[in-house]
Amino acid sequence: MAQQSSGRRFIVWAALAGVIGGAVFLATAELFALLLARSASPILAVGGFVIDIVPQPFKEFAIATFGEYDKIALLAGLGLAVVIASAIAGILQLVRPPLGVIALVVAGALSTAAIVTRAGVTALAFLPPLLGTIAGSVLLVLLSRRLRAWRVSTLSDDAPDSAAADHAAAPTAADHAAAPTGVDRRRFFVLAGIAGVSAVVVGIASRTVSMAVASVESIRSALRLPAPGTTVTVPAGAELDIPGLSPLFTSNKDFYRVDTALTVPTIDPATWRLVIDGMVDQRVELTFQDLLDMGIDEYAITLTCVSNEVGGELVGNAMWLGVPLRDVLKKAGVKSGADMVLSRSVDGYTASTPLAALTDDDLDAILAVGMNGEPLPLEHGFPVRMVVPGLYGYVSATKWLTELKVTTFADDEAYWTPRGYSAKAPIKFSSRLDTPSIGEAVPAGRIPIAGVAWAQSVGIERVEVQIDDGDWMPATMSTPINDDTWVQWFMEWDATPGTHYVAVRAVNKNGDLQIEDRAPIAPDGSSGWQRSLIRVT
């Protein structure tokens, strides 16, 4: 009887190991869903799948029985199912390894299928359940091995009978290796305790943050910005219809994102505040509504990241809604001697922007609240960010803005300055070849060579293209919207079979030729003419 009781005890611990393995699976998946793809939560995806496939009578029964708590009841039911299934997997892994791991892998595959078949799924949505499955499986194997090692040391003191042997698989060489004489059961409990507590903490924290993100996203979706007082006129001929050419305006989902935030900050506009202090006549604190009440206008501005390599994609053009920064700073009154504004994000990031770039009447430096016809996306700074033409983003485009400190370059430095980047970073104007793309084979004959060029706050005068070592030839440019946006360009080329080098360079409206010499991105942006090898068949 004592041996039977001991055997049942190990079955209980095996069930606990399975539950902890399932918890680690879910916690890992939730964490990476938060970081990579918010729609990739296994519980929510499976819950959505269940809602989709449940017949209408059952839905009506759930609503009638649970009312507004029907979703909570569904999640509770799914949670109970997960606990039971995980416990069974743990027992299987002890009794008939590797059936427990196989069961966990099947559960991971089913949750992945539920996720990737949902509408609006992102490219990385498969990763959270995959990583969760790996983490849960590894932990289940480790816990089961330690449990079997504990069982070996326990049964070695007693003569095993058939009842005890029926409860678990025969110990393997790995079990004996993991269980030297006098195995301490604490090894099992220590691992189980650490894994269990970590899973609970990580899982709850990830889900809490995800729920906050979802809540703010719903607020953002419901937000209606006032109509702009002035709008941007897009002239005829501003966009060229050439396959492979970057569109005139970069969509929000395709707009580059570079920041230091590990997770996207979630800020309710109702609680957002902007503080303006430092070298000012009076400290000012603005609410989101205060900003809207100042009147918003529409601006077309291209942004460029200092990390953009020659020919790179860390540049984008958008239509912004916002308020001039010069008007915001006037509310506080800037004192004499100041030459810099240190902007601060909610996550602590800071940027150093020359004061002159924010107060110049000829520069449209703004506090943006809208992007391409909608409120700022969360990942692009909702509810308020800075947009300053002519400066790289790391010194001007602070997202999730909370503070503007009027100061001097001598007294303050921003996040990237001590990390080897210049405190001031005017954009080096540049040009890029979009099509033909590098590595793409194109057919011989007449084809377009096309791309974009930008020189924010100055404007592009012309773009020139060179084929191999031939003469530089002028490209045809689109009609610029203004000097703060990029322009598209193209040139028809009679391509002959073989490999060819295509180079592009630009001239700005000041008559300056784009810098030919190559320079790295640090300390103040890359430079050089893009030269691409094109293969013609």
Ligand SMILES: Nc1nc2c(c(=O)[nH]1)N[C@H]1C(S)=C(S)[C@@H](COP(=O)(O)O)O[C@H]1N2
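The structure presented is a predicted model; accordingly, all values stated were derived computationally and were not measured. Numbering follows the first chain given and starts at 1. Here the rigid core means the biggest group of C-alpha atoms that line up within 1.5 Å when the two forms are laid on top of each other. What changes on going to the form predicted in complex with the ligand:
With the core held fixed between the two forms, S111 has its Cα displaced by at least 2 Å. Positional change of G445 between the two forms stays under 2 Å at the C-alpha, relative to the superposed core. For I515, a C-alpha deviation below 2 angstroms is recorded between the two forms after rigid-core alignment.
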Given for the second form:
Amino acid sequence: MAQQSSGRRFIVWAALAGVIGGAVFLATAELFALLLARSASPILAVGGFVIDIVPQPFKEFAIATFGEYDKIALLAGLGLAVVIASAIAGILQLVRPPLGVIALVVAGALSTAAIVTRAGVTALAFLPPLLGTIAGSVLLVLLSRRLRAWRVSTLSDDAPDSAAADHAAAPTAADHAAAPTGVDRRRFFVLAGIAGVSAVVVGIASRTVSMAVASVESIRSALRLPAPGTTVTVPAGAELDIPGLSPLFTSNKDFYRVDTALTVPTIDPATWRLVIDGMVDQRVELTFQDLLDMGIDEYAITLTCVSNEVGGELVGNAMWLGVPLRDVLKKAGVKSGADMVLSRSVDGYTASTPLAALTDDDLDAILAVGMNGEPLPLEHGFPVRMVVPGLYGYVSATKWLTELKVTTFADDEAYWTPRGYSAKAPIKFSSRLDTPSIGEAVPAGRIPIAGVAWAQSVGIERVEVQIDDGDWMPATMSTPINDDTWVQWFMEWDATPGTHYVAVRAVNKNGDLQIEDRAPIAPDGSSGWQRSLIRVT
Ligand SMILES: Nc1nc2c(c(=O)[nH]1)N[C@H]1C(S)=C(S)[C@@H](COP(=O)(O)O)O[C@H]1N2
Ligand SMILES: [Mo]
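Show the other one: the form predicted in complex with the ligand, since we just had the form predicted on its own.
Below, the chain from earlier opens the complete complex, with every other chain and molecule after it.
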């Protein structure tokens, strides 16, 4: 009797272990879907698959029965099915291992198939369900192993002679812990509790954030920005047509992204507010519409990250839509004595920008709402960010902006200042070789050497190229849009077989030569001339 009731009891705990394994699977998949591939939620993909395959009469029945709650009913039904199926998997794993894990892997494979066959998925969409399957399987194995150890210890307590011989799943050496029943039971419940609670917390939090992202994504795609008052004229000859050379404007999808945000902040422009306070005549609060009503114009500005190494990719050029920051600050009235604006993002990130860079009439420091003909992408600061020509991003280009505090460098400090980076950081002007790329084998003959060079707010005067130890030769430059954007440059080269060094350097419009000495990115940006080894065959 005692043995039978305890056997039934273990079936219940095995079912619980299965449900926890299933929950860990879904939670892990949701977390990685949020981080890597938003469309890769197993529950939603399987739900979508069910909607697609269910026959029309059944759909009509569902709509007639549940009305507008039909999708919620579907998801609830799916949730119930997942609970039942994973409970069965848990029981199987206890009585016929490894059938439970096999069932979980099959479910993982099916949901992966449901995900990757849906429209609009990214290349990484297979990863969340795969990682979920692995995490869920590991948990299921660990939990049923602990459960078996616990069962073995009760069996030996109840009937020392009969051991577990009548059980199909004979305990393995690993299952045996020469410990009393209470310890094995505790080991099972501790793991079950930690895994169960973590799965619920991580799963719900990830799904909630994913839904917030999806909802702001749809608000963003419905948003129509007003036409700019003034537009930027891109002069003829501004863009060279050379394979391998960076395009004049970097597309939003190729634009580098650097920030401290683990998940992208989600802000509805309807509730967004910008507060201008600190050393001002009056505190001002602006809505998104207030900002648009100030009139938006086009600005072409190249953005550079302080973490960009010589020859690096953390630089991009965009056509921004926005409002001059000096006009925004004028609304509040800046008090004398202030020398810095501490800009703050919704996620608490801050940047310290010299006040003069934002009030200078000759400098186009802006609050941007548009990027390359679209509202700012979520990753690039939707709905409003700063862009300041001539300063590295970390001291000027605050995304998801919420506050401009007029203050002093003596009184306030930005996010990166106590972390080893300078409070003030003008961009060190630089030049980069794009093609031929390093390590690429190029055929001998006449080929273009080409790249970009930038000196935001000053402008590039000329770019020079050196082959091996030869003389520095002037490269041909594209026609600059303005002094705030990069220029493209190129030179024809009669490449002879062998390995060659190609070096590049720039001179800005003040007549300064690009710094030759190598400097690391910290504390205020890298310097040095790029010199690349090119293989000619
Ligand atoms: N809110 C917020 N804004 C931020 C950052 C950040 O971490 N958080 N990083 C800055 C840095 S270091 C750079 S180089 C630029 C990069 O902007 P991008 O990601 O649009 O290219 O954003 C700046 N704005
Ligand atoms: Mo940066």
